[in-house]
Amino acid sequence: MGVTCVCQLPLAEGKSVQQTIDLLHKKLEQLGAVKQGSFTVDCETYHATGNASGQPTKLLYVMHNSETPLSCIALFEGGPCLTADGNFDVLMIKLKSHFQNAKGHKVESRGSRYRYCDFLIKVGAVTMSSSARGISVEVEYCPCVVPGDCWNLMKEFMQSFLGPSIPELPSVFSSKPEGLYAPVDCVDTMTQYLEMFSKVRKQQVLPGTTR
């Protein structure tokens, strides 16, 4: 897994979520990108049921990515995080006396996966309670694991189909001490999705709900 950037794409003027996604697909295909199946990333939110210390309870987010179907990521609000196997969902059910699923808070990004040379691009419709909340774009530069070595190249590539909507360097990378970049893993990618999902939860329902 290479350096990965996840961002939220604003809707094209006068367009719905699906119409904006279709425009983005067309731009990618005009560049020469080839569609290679689909992807899904989802996030379930859990509340701690009790706190003997009297301190505010942290939320627990359990996330799944179709790129890593045999594992999931569990992230506490503000850290720490862990990678677990697929049976972690069963464990959360058994821990229902300690963690309650926040019903109606599941967020999902589902869409198409494209390959262009050394880049992997995923464009998804972000939904919550079956309502369209936005568009996610994930871009991975596969040959490199050091963000500082390839970020300018990634920005140039993203500009070719995102135009002025290209994101800044993700905070998950910029917060790391200079010279101490670690190989990018699924946790870095899922942390970016979690940040984006947290933003879209606060947004109003958008036109163009997708299935």
Second form
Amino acid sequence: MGVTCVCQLPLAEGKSVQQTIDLLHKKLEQLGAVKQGSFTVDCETYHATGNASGQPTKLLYVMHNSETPLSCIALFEGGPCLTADGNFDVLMIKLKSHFQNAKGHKVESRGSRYRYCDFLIKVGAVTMSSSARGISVEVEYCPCVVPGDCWNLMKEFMQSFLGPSIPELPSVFSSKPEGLYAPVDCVDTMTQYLEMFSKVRKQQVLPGTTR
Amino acid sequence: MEAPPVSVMPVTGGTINMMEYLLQGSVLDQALESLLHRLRGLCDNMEPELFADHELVYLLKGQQGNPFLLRARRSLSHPTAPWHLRYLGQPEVGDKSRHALVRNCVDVAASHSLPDFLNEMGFRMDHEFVAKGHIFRRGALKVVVSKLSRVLVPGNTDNTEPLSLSSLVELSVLAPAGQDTMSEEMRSFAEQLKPLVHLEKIDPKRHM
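Form predicted in complex with the partner chain structure, per the form predicted on its own context:
And the full complex, kicking off with our chain again.
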């Protein structure tokens, strides 16, 4: 795992989600990027039911990433996060009397995975209850684990196919005192996806894009 | 970096309903060596695996019904190994003639943030203990002989005191639901350990 940046891409003017994705694919292929399979990142939301003390209910998110197919990541927004194996999903079923799955809130991003030299690029269509909500772009620079050392390089690379709409240094890195990446798992990547999914969830359904 | 090889996929039993078949008993410290000797002779591994674990039992109390119980275990001898989280269901009432206790079981390997995460979920630690002992295997059968100690100062596993003058002996198998031949195999194995230890089907509810 290297340094990863996840962002939401605005739609190209007058284009649908699929058309914008196709445009981006074309740009990547022109650069010389090679398509290497597909990817999925998904996120389920759970509500804590009946907490006796009457505090506001916290939302628990359980996420999966095809890059680490046997793991799942459970996290609270801004709180602790847990990396576990796939059986955690089974445990959540057992816990259903305490944590209810908000089925309509399942968000996922699916798309193609491209490789360009040391970069991995994943362009996905973000959907929530089968309606297209936007586009996600994930860029990973594989050989480096220190964001401060490679952020300028990543920015330059992203500019080459995203144009001016490139993101800022993800807050997961800027909020860490030394900006060091935890290379053992993909927690930082998943935190970025979660932030993006929360934004997508709040936004309006894009007109005429129901799949 | 190449994509990871797919040839080393572990068993993903995620959706399978796994059951634990269990028999329990205890052996006095004086007889422990004879039992270990007997097990060495009966089991696959000539020398048993040694383990030292710290187990924390967590409860989640809802507005009604029984609290939800989870067991979190970490190895004291391999501090970097993942934590082990275990859910155990209610024992199946079912067939009285079945020789072993049968209950649903979900095992999850988890990162070291597990205690913090369980707290955030609303779980509270109920009690903790240290278990040290030996693991033997014979085919799918697993025999765990462990000495349980109470933790005198919460969280400090160096300061413990044995719970009793005996060791816990557990014979268990994990299998998908409905494999009742397992309990037959367990019974015949348990027979071979008599009279050193009497392994029985013990309903945990009777001891609560």
